[in-house]
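As structure tokens, one chain now follows by itself in the form predicted alone.
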Amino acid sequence: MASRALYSPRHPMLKKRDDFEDILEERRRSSDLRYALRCYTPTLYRGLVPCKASMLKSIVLQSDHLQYVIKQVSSESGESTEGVSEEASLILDEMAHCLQLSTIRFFAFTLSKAFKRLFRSVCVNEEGIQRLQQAVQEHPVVLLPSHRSYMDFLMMSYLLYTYDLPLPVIAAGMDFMSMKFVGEMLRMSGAFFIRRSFGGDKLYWAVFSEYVKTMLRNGYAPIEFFLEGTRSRTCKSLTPKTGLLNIVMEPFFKGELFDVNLVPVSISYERILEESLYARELLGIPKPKESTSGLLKARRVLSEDYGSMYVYFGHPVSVRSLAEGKINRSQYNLLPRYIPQKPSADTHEFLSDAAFRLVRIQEENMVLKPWVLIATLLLQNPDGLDLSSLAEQTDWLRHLALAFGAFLDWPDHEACSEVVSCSLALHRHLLSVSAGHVQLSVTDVPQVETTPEEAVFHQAVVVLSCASYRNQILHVFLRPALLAMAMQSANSNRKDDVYNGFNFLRKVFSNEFILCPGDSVQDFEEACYLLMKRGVLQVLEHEIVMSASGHSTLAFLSSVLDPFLQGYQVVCRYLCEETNENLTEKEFIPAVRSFALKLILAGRLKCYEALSSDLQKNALAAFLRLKAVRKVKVGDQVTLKVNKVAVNSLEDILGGKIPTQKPILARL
């Protein structure tokens, strides 16, 4: 199998990244049937032979923890313990996986065929696989992949089978159970099904948590779940959820396991299968329900070219090391282990901090293709660019991204113009190229007369599809971009003033991007360092001064965040001008979308990203956090009450009047 290295100059010296291996190269040369039926002898945790799925259910149902909760629920509800036990058994039957090697072999064969049709290459870091092989023998392993596509969990199981690693058991949403035949096939390939929310269902939570912890304690198989909870429709990392993370850490907290290895996995796509589907969802078109017939209709994707896919297995993260000095485990000895305990405030803080840092590791290990740079430039130039100018700017942006630590896969010994042309060809469905001029454009709309609203919708699909690629590199530019925007708005070179502006923007956008709580000063220093290294800034004792050559870099960085700024300003304007006393939370996103559409049709707004439901949802979360909006429950509905003075103030601030009066409280 061919291998190659990727580089990222995160330090002054070029840092060599792990070697990558294209697993499809071997698949194209040999029999898929022989591959599927080969001898499969995975490395096991401490050499233990996993128990059967039926035995696993029995252990869960007889556990002290579940028996305690059954008695508790029985006492509270008045139902007999036998009745509650039967209910627990039914929950477990609905939830539990039924992993069978024969089903895995079927998927190995069919997915080999599909992947060879879909992708030019599927590249995996060899050192990451070696680290994982070692980790699964030492301690129970939890796999934490990023989540951008339904393809993610299929590819994870496929790779572990390929490399003779134990097959994971995967937390999956109940949506898949409605798929006839396919749902059961997924169950037999290691999926266990959970509800999207448990509400206050104490019994369901007890069955679920005990099931996961039993598999972990017994070293049954690596457990796999998505920290973000769901697929990211924007291809930005989502704010992580901590419920499952707490469950897999609890056996360590309670002294039932010496350690647990968390393995962040970064999965990146040169072209995303659900690209246009995501854009339509963000514009209010409901997600198609998962169904077998829908899967069969989706076969046409097999005739498309989706470029390359990269899977990077990160370094295992020890829960023991993470918790050292942060978690007082003696608090878990105050009650018998089987009695459920709510996490303390310190534990909540630890879980949140760990989750954010794990997602940041996922981001930093994302392999980026040249198209993400091109998409960034085309979004900043809606009227398009000449090919020669696009190639020149892409080359400039490549060097900036590498200087900021981007994990960029750039073809060796190829002219930039050639690299750009290849990328444009792969994403031609989003572009028009005419007389050497490149522009984002609707190319696949039916040739019928459309209304102005439909024309906006079609263009917004293209813009949001392209933005999903720009979003993949935002983590590289985010902190310098926040600093550039703060400098632009502060009207002062004083370091304190710039920091206050930076910190305010960081707070506003903390639902939009992965910004670790409590890291404001560290992020500010990182931004200063990166821009100093590029010669963009001089950071003096009390001042930050832009260098003579730094204007173009700062202008580009400010433009990166401009769509988000404009989107939040649109939400502010809606809340001040259009909202009524009885606006419900459910009505909010359709109402803001309609308001933004009117502004676009009137020529008062050119930012199509303001139509995105994800941006609108994040803006509302920020305004709730900043006390500009509050929720009031009226009957069965949640109504939004707007503090128009606070919202007007926010709009002024986002428009460039960032306050600088507060003294800096942290070390700079």
Contents of the next structure:
Amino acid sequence: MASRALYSPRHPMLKKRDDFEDILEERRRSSDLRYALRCYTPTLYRGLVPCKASMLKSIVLQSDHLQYVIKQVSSESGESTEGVSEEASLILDEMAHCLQLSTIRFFAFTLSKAFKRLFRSVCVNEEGIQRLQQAVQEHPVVLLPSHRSYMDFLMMSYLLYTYDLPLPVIAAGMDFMSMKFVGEMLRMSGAFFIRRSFGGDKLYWAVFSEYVKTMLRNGYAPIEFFLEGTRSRTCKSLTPKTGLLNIVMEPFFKGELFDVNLVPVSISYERILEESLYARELLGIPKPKESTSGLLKARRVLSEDYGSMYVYFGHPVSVRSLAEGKINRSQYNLLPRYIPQKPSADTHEFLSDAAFRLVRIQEENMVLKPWVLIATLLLQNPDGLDLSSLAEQTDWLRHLALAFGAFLDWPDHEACSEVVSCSLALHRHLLSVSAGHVQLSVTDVPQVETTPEEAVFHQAVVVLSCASYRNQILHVFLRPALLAMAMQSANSNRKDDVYNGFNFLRKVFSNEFILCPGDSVQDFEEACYLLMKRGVLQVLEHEIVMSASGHSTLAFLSSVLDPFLQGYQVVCRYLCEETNENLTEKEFIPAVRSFALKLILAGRLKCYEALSSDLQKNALAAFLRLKAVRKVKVGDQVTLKVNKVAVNSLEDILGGKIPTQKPILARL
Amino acid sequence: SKRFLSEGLSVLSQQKSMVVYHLIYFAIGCYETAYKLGLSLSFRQEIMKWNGWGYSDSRFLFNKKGQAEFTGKRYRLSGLILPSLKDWFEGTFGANLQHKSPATVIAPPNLNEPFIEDLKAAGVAASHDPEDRVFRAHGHCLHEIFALREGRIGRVPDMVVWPSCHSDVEKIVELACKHNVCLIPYGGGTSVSSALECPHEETRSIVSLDTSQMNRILWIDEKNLTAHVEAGIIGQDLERQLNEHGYCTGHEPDSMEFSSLGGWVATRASGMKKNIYGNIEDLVVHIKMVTPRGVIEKSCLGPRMSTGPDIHHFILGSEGTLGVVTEVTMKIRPIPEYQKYGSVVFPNFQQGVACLREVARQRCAPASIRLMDNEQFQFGHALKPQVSSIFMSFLDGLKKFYITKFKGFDPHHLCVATLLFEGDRGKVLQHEKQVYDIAAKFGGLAAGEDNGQRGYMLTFVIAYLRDLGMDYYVIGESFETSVPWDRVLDLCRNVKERIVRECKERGVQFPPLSTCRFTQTYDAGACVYFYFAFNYRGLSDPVHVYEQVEHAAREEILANGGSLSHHHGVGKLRKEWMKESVSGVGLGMLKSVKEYVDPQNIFGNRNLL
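Starting from the form predicted alone above, please write out the structure of the form predicted together with the partner chain.
Up next: the whole complex, starting with the chain shown before.
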């Protein structure tokens, strides 16, 4: 069933989503202490093998899989097996969580206080909770929340405690560990820590994967991890990682579990706590290392209003139904199951496909606030808008978004102007409002002299902060917007030409946005369908024709993606004009940034988003993928070799100077 | 069966009276020999059910008081009241009595007259009596029996021939080639792989070649401990006749009351005491088979040969696609001095499996060792006969108390292993101790000889139970696989769960019975049986649902590292997975053998390939 829901063509208007309930309401009415100390009796997995955290370690260390790898490593390195075992045990100590109910109770108390100060409401879809309750009993569960803030996993555990669900164990990055005390607190609340990179370390991988699998197989606790791997600084979903997904699916592939339930969870914030922090980070203003004192300084954060927070628990996706017809499980029949096996090409494809689809589910269930629409409009109008026209356009955009299936939380029975002014109030630090005119601008500029460069950066912080809200709705507009851009650059109305252009853009931007590999036809059809339904296009057998009234919609849509187009063009221009033979990978981002800065200062570029390191990184990844740039390892340095002809023609196509045609694509 | 005959005839006489007269003329008038033979030919047919399992006189029924009983005199359970069966039955499925009487229509035979003429001249017994034909048109798959009960019978053989010796078979095969008729060898008719089903695409006349008259032991060689036997002999007859000489083969498949030696060879059968005597491939020394190309056999009786790939292995498991096995030389053993049953209760299935694994590791498996899961244990309990005295009932209560309360076994988790030891008395007792000691390490408690014996008896009567089920809207069947030790538990759990899930998805209203047991252990794995039954009330096409679920279960077995079949064979039921199971090259090898041996596809049952 889950797979059917996952792969069915979307009918956005028909999709009914669950209602939300505010969990803070209850907290504001009754004692937090009593709440923290209340009787906690979670629903349990029916196949649970009861075991303590300490037992867990010895099960992992004794496992056939780990023993096998220990012997292998020992024979390869010449180290004694005892030595390697000891090493494995240390890795496990460094990694393992020690979930304690008392710590959870502590968090339940303090977080109640904190959440009440930070948020007006924390809204949860209770139907999702009920579905989860069911799923938890049937099969081991993997929770897959989106990742936008540090708050995410604290909130997840808090919610599961609130609803009497088993507390999850959470895969966390090692960087938390360096925060004294807090790291340990997190460990006691169920976090386990993974090194950020351990590429070739067989032993580490074995300990880690066996640890996760053991917890899953025994039904020890729901496993929680972030498909995106890290917090998205831009609020766009990140290209999912498949490593951990493979680990949690393998017990099913190998028949050790009948099924595994994957539960995508979408967490969205009306205002993100780390908003300006992220923007600075994207601009290369170094982020402070996670430290306890840093966290304490962040207390200032507590005094501000962050609006509402939404948590949507999606429908559990059964790995079994997901894999049906895609994974031939008998491929695991011929090797003892404790011997680690690299996923086959089929499995890889399946994992990546599944990961993309899960992230898309996360996106679709993300609650969007009116501000997201306003931010989109303000970014498109850098000189600002009159309040009345802003309200009018917001209303127009709202209907467009709804028609495209956006999960918009629009207050009932309130005038649009009212809604707009409420949103503006919450985000006033990004705006200047004077005489009924709204504009994105720097509000709390230090009055000291600023250099032109600093002024640009200040403005860029505002723009990128605002862009992080627009980015939340990008997934709704993405496909129609790609179509709109393709139509603009195609020199004919022929469907083939438009599709070629669409496909080209899709390829270029597939590091930037969540575009499932292999779905290009489906995406194209979806875009056509949505725009046709809106009366923007007429899709004939061989032609796509814009209707008379469609112009404004198409213009809006293509300008949604315009900053990305411009940003990529800047990167192209940089690669063509500025690079020498010895550009190292490390230098790339700072170099592009200063190139873009120069263009802005010279008035040749208006697009501040070109300064974003995220965009620059994605552009580089795309060019590498399209083979316009090559990585060459020289010593310990990686240098970038640029194929200037290819980059040049890329830039031309992006700029609309050359229509997309097959031969050019082939040349790339 | 009389009723059936008259019905069949009356139906036929309404439709094609000429054919019927011809048929009677053919069956009675023409062949005196056939008629004479007819008495003995139909002997088994007379005492066996035509639309269910086993002997006509043995069946389960609910008596007027609503208690279950097993009729007849043939089994230990016969004539006994089974007080708990009804509760179990209702608890598991929910029972509802409604019996449908069948209305049977059999298509007139498609006869190849020149073949019949030549056969007549050769003096081979034959018949196209509808009853004879229907009886040989099916094995015991659920869909086959269900169709018989519902009176919806598909293609049946057009005639039946009864060769009485090897040379008769040679003649028949030669004539079949000459006149291009399709031959389907028939032994005991206990196939559960659709192997006996007539392919509907077959346009030639289909002749069922019944080997039942080739049932003699030709010689016994006490020096080499071998016996030369005609392949049509039925298992229990072979065993009984050898016993009279003080010997046995020790080959005891669950179907041994009805299955034939030739059938065992053709399907790679396995007997419950294979730990001592071996499976059929270990037991045969020499095989003679008649193929369209001629007779295939080895030139000596040497115990082992290195003469290229063993040609016996083309024959073993060929499922009637290459020819007819006519004579087999088999190993025999002196009858064991002493036999002892036993049983062990384990706190849970995992422990039981661990014990079986350890027994296999130490290679000390008794003649038979089986392990049933909890659901099957409860079912076995339901088949416990009424106890004769208050004392016995008290004793039973005490046992139950001891196991569940004193030892802390959860009656919803415990499982039982049944054991059979064989050999000379001293060694048996020693062996027994060794096995019980191992069991104790895995928390096993000895649970008495009686429980063990009842476990084995269950094997023989369980097939009868399906007929009772069908009277009450319950259908079910068993299927088997073999699987390496490290995957057995996962496979059992996943397959059982898959069955439950598939039933639910297909609208089965009551939770199905989905249970398993281990019936054989090997060095590297075990043979596992699954029993699956459900109440089909509310389903428009229960057999189709059943087949879909079984199909899904088989997919699950294969995905979890189980084999396509341990000993039931492939037939037509599991053909679709052959390529996946033995690789394209493997299948090609088998096909090329078939191509060489039988280019005309005379043995056209279309099994296996």
